[in-house]
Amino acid sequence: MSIVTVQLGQCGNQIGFEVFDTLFSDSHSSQGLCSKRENEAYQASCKERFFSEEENGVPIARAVLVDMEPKVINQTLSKAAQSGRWKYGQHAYFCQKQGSGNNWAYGYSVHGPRHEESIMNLIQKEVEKCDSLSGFFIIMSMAGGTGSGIGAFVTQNLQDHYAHSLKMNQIIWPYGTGEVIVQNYNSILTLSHLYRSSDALLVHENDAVHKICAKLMNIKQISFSDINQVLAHQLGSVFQPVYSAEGSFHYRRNPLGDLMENLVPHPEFKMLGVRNIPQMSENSLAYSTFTWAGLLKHLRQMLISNAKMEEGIDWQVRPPISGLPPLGKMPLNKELHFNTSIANLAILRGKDVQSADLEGFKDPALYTSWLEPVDAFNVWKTQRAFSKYEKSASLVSNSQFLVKPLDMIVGKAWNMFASKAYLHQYTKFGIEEEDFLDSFTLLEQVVASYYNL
């Protein structure tokens, strides 16, 4: 089954193309450490999925792309075509001379509503290419305003139009710094609205991504490039194919069902995040080795204590035992807070996959009372190795992870709201106080939700 990529705003846009330039790279790479045949049925899988027949024998990615500003898409586009090996379909594409200035509302109520039928009509046809549609990846960012306000207007409209195709959105969160003073009115509004349209919000925090680029890539000038080849590497250790149950030899053919199945029992919970073991810089990568037994081990120490990254793993966060207070303060301080998942999704790939022992992230106590582990964990693996790392794992999570930052985004909106700071600028484009107020309750709700579990 193939997944129809909606590249939004000038972040969606960049992202996509690393992307699928990663997806194309890590299949048609010859370090797979697999047989001849297994390789030609992994690139064949890659292939339903994420690109279409070829013109010329170039594969065409399956992507709409989506900017109110030419620049970024024309960089895009030649990028792809000047790869050689894939690119973009000539007439997937949509955009106009003048941006959304950073106004979620403009996106949203101007923008959206103006150009809805150009862009639905290209999504259509996209559609029409797939012999069977798994459903939507959505990427955006929610700190503009093309990004998150025709994100959240496109991906709305995806909802009526294709109600029974899963829509996945992977937004981008802001860097806590702020690159724009409004950011975080834009975001609680992006967040709102998918939070009401779209089955899962697969959530890269700007800072966390910055750090592995600085501490685990070894970069010392950061820049944007970078940050989104460590966010395609992630992704696309969760969407490259894997078998589909111990001890098959078939991938799996609906990848974004087969996520939504295992990680969003309950539409009240939907926030998910991605870890990824081991990352590093090609030139450390040829001086390690790993074991599965290491791999696994910091891989749940990362996900119990909330850290995105191997290095700086804080190793006293501990289960709670049942039955017992948790130790330490009790729960008013959640600094050590134990991060409580609703499901996690482990893919390994690589070698002597069969042999990785997951006892360790069967346990009850990493989870909420309400699921048995058993309907909680779930693994993927396949032999076949993934870009240039003979082991990984990524672990997929429904968790904790994200009652902090949204607590925080929501807590400065707010005060920003409660003076009416910058409000102007949504009303006069439609978007009323009712409005933020409808977003305030909504998110208020997800964090108590997430954090009583």
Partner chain sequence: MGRRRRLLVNPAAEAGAGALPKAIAALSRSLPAGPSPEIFRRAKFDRPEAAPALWQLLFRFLSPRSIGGASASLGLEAQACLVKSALRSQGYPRQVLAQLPEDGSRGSRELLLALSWLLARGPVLERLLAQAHVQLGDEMPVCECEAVASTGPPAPHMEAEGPVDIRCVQWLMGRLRFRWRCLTASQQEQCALLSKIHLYTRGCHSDQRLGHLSVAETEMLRDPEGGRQLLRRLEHENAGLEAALQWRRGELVFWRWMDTVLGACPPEAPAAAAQPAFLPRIPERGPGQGELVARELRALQEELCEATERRRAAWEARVGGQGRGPQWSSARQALQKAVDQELAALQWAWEQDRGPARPHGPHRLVRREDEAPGGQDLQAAEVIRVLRSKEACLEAVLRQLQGQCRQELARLAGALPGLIWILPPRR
Second form
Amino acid sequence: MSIVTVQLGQCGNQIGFEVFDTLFSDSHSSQGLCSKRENEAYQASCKERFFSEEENGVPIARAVLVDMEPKVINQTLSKAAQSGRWKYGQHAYFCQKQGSGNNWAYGYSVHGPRHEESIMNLIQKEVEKCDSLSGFFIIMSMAGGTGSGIGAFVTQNLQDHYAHSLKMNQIIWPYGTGEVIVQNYNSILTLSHLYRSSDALLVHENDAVHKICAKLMNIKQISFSDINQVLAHQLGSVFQPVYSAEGSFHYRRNPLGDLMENLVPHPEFKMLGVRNIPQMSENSLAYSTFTWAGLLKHLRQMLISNAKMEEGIDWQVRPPISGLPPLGKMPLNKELHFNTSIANLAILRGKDVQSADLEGFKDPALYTSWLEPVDAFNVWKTQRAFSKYEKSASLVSNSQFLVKPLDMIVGKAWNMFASKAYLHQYTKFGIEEEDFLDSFTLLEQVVASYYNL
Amino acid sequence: MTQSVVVQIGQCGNQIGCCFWDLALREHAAVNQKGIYDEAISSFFRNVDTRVAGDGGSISKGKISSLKARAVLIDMEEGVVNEILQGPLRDVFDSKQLITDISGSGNNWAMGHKVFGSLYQEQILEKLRKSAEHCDCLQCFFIIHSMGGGTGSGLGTFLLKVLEDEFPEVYRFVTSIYPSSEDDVITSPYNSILAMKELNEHADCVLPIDNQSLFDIISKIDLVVNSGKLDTTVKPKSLVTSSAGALKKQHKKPFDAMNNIVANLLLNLTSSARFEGSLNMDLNEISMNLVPFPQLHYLVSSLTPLYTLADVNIPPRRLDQMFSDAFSKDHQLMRADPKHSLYLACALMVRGNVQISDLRRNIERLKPSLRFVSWNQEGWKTSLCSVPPVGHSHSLLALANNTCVKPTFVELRERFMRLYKKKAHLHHYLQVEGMEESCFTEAVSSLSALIQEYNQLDATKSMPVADIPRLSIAM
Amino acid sequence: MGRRRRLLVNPAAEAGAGALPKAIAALSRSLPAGPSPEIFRRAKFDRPEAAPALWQLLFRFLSPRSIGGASASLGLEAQACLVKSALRSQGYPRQVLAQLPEDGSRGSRELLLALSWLLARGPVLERLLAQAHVQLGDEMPVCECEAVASTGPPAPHMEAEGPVDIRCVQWLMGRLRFRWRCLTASQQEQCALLSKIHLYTRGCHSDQRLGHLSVAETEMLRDPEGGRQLLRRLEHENAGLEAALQWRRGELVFWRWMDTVLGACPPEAPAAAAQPAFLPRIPERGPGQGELVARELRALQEELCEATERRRAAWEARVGGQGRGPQWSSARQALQKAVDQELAALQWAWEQDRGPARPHGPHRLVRREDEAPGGQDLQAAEVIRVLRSKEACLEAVLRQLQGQCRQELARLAGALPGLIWILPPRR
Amino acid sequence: MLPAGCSGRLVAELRGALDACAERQLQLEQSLLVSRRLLRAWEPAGTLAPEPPLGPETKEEAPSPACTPSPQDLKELELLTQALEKAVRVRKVISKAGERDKAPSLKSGSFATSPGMTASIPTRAPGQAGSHASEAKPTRGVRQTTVPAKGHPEHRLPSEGNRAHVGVGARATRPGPGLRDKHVAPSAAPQDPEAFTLKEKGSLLQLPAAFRKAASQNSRLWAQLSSAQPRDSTDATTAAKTRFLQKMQTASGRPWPRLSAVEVEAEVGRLQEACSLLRLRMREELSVAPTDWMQEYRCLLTLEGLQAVARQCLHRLQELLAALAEQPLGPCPVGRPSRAPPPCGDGADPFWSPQLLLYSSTQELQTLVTLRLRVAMLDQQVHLEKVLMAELLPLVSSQEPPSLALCRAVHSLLCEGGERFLTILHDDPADS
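For the form predicted together with its partner chain instead of the form predicted alone, what are the coordinates?
Next comes the full complex, and the chain you just saw is listed first.
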């Protein structure tokens, strides 16, 4: 089954490119550490999912590029074309002359409706190229105006037009500070709208990825391209093919559906995060060996201590002693910084993957009281190695990890809202105080629900 | 890609404009060495086939044939404009872009605003429409004028209203040169205050610049350069203030160097919209991020570095210095001290070989020394443009919406009141048709209201930052 | 084939000796994996060893999708329990059955009676055969009644769970929504593939009516091993069908025999005296459902009453002053007649669905682009039309139920001071 | 926490529904697997992923899928036909060779009985122009063998996607284990080479004779079985059955029940549908404003009529409920609740019937299938809604004060289909 990607805005388009490039290079790499035949099946499965028919042998990404100004799209298209390995569809992009100016309202209420038909037509064309459509990736930042505003608009439209297809928004969570001043407004508007129309929000935090680049990848002067590559790697580690079941040799056909069914069935808990291990620069890799036990031990501690990377994990954090009754509204000072999960999905790739022991993730203490590990934890495996790592593991979690950042954003936006700062920029384009209040209400609820797991 | 039209009004406006076009041409020539007319160039220039008569000769693609500035030049005297038309830039303009008179406004805002305003309204509109027709997505008008004189101040602010009515969706960015206290124009306080009211009401963003600060900056550079200290490290012609071959004339024409700084400001302001970068910033993002309340649209700017070292591979230390300088009192294009006032919002527009990590490091470093309003503690907007200014490896333009503009306004009001109490020179104004005393009182109360808004914000400076109670979820 | 044909009974010999064994043998053979005739004989004498086989057989008769793997794994006790419950809800009269031990230790005669009761009541045998039918064409049911009904027997993991949090219910509900969506996506793909296969094999089928091959047929050509298996299964089915026909011809003698079996049973004690330890429960659509429908109907009646009153008043006001001549009276009669007819048709719409008028059951999919008026063949467009109206109906029902809940909860919210309920925005 | 009884019921209902869905999905995936496998080899440019290897490794490469999703209908058919023709030729070659030489590769006889296998491979020989579509390109990465065939200078016959080489003509092959699946047991299908004739014109592909025979016998038997039914209804057998049933009833010592629970259910279901139909009709009637008095009168009559019908329905329902009340109820056995089928063709035609369902385009088929699923889903939703209402509403209203978390969850489940949720705020934020 195929996934159609919609890349929106500068951020969405830059990341989209890296994602496709990562998927392509990985599936065509010779480092898969598996038989040729298996590698071909892996390749074919990846291709069915993310690339469509070849034109002169060059696969075409199942993607639609949308931006309101042409610079980034031009750059992205030509970068893909120059790679010579894959490219974007010749007419699969839409751009205008003038961006949304960091104004969510402009993207959502002006650009969105104005270009609805063109954008939906492009998506429709891409959908028609799929024998079978599983769903959509919508890659967007939530801080800006185009990605966030049009992204929310497009997601809503996809929900109306393709009700059965799955919609996963890849959300780029802005740095805590310093990108866009109205980012908190734009973020709450984006998140609240997506909560109504999307099935899952896979959140990528710029701050976290930035740290990975600095600490794990050892990059001195970190560029957006570095950040995007890490992010693409994380996405690839989740969505490259895996076997459909233990002992099966068929690749999972609808990973998006399986993932969602396992992680986001509850309407109040739609936010997902990815952690993966190992991640390091090429140089260090040569000197490293890994065992499954070691990787999974780290990954588990990353999960429960809410660490975004394997360095600087707080090993003091322990799951609460199970059996204690949850006491209603007490979670803030719950076990020190213990990150409660609702559900987790582990994805293991590489050598001897059958031998990996995942019992540590089946501890009920890791999870909210109302779900049993049997419902809350799943594993996907394949012995085909991912990227340059002989063994690697990723964990997609629906957990409390985002509560604090979300709470911060809502709080800051609320402060600004209370002083009515910048509101005139939004009301100018039809987003009224009432809409803000709706968004605040919904997100406060989400925060509270996650707190009270 | 969008386009912008520069409207330069009055003597000051035209002189700065002239500098701007000179630098803009140089910049594009340096970046675009193939001589292909591209989108970046198109934002300020039309490509015209001169063999075709009339306006039909626009070329949208291919080789550069003949570039025409997207500009409208207005002056009620002929001197400066004529100079331009005889100078090296004459090919960039054509007569259809000009509006001149011979009488001058006599340093009288009312003449410029009321008399020439109504007299030239149709003509100005026609030229503006024409220039807009040549754009496929007109995004912004840059208005360059001075506040103290008659034409720039009076007709310039008249023009704002015209633009607002005619092109409501196009941004109006105004570069206003404020008179220094020792200004030789005696009526400049009147003109400035009358103009301020119009700026308050009809501009999207105002970049206030005062002559005194520019002069101070130039003097400081001269001092450094001539002291010989930097002789070995300063790259020739690397000064921001240098225009080709003009270096030696600096002492004779200090205005050239000063105008150059303003022109550079405009170039850097638009660079991220024109050129590629990993974090773009379009013009519409400026007002979106920096103007929290409609009236508070005065942005104090600073530009660093003003010269560059010969070695392009600067160590981070130097890079960090660039960020520090941008916040120092000495580098502001207006006499103001942002560091000791309250920030409402701040934009850092970086050009050249600088990465997001450099930007973040410096924000983290500088943040503790800066005060931000309680509801915008992280009021930073940033952009990264990969194309550096000519001759530099990198540069930074900082735009601050800061209460530090207030003293200038207060001082202006004081000077105005000193004159107004004596009713000095008032009759020059009141004899102009449509001009009444109420114009003065309204203008001054408009300014007072603005000052009051800044006062209120300043008052919060000393208050502890407390979170406003949030919506309370009952579960 | 010929070998099978020889087995067909000569009708003339029907009444002769050995007719009963023959009939029972036919019955046994017609049942897929049916019990041996010997079991029937032993059951007559209530021999305990015959009981397990009969429980299993009854279970297959009574569980909707017994062919599936899930039910096969069920223990005998669970099967027996389900059989009791199902028989009870179908109105099986004998209470002795309910008291039988579920371990299969005795009661074979009772079970034989129950089996016969089912056979006598309707075409269970045929239904069972149809369920096991070897699919040659690409068959597609045009309605959903079977799928919905086949929720199937309890799965083994269904042992009582402890109390759960309502969020867990929400979680499961959400999973269900996702499963339906994935199912829809897979179905879409399946349609695309089927359609392609049909297109590519156009003109390859000897049957002009079909024109193209089905998946099973195509596979037979591509995969001889699979084809051989298919053929074997088909032949097996044919044997079963022949046996069923044979049973039909000879079953009279079986019923006569059953009379004697019944006669051999001791009469049941009066119902009150032997109240069983527990009776299998009545399935869900029983009283609860009935009450719901009654409530719906009452609400409808009220609405109708109100609407009628309003219309009547309007009507009276309009015609109040006008005279009513003979012309009016005839027009009125005509109108009355028309309305009566219309309402009768409406009533028929829900009463007739016992009949075959509504498309139902599996059909062989055939791709035919030329819109030839195809006799008794069903057109997709027609099915779509029926489904759409069904969909509209169900949507209305769902909306109405949700509206009812909304009112209920709004009432509740009104009773809680100091709180504001902010509903999700309606889209 | 919900009370145990309620928990058990709801979880059982939902798990039941989930399992049913999963089972459907599984069946669907299996049939998808078959269809994909069938299509993979012959689609010129399938985007389908080849299944990972099941058989042993060989040097061959799996067919790398090239892509042209739009099936050029006629061209595809033509290609298929050509492939079939070729298959027949190949078969003849093999069977002749097989007579001479019992070499394993030839003895396999695979082609003799399964031309479809090769038929399913499009052969787009680069050298062959004309009849081939211009966009035709050789299937890349497919090991191809050359078949000398009369009339066609050179056909390239790709071996089947997965398994071993099938050497034909000049090129001999080793018998791979994969050949096993190509054997056809002689006993199962009589080896009548002519059974597979491919008419030169009209491209009619015949299924094996044994199969055709069995299939036609099958449909004949079904027809007999179906037609025998009504005729039976008058004869002695029916009488005997009726007698048996009566006897059983009397022997049970219990009164003849008016209706069984199942029948009551079906009837209640019908009445429910009646209710929704009546409601629809009423809305329809009220939505149009009458333009003249005739219409107005007609509308009035209709409404009165509807009222009467609704009254009848209600009356009937009350009878049913009364009848049901007489029957004793027992405790619910452990396990998932079973559901009666919705009142669709209840017992109308229980047998398999060879009726055809004609569709004209992929899209039409998809619409149909989606609708069918949608109806099933809605039906389930309605059912679940009722169960949830029955279990949760009393729970919420009986609590004093009600748990707000429960209220919210119940609202989401009952009023929003579980997809959206409400927020409950304290009136005054300063309170908390």
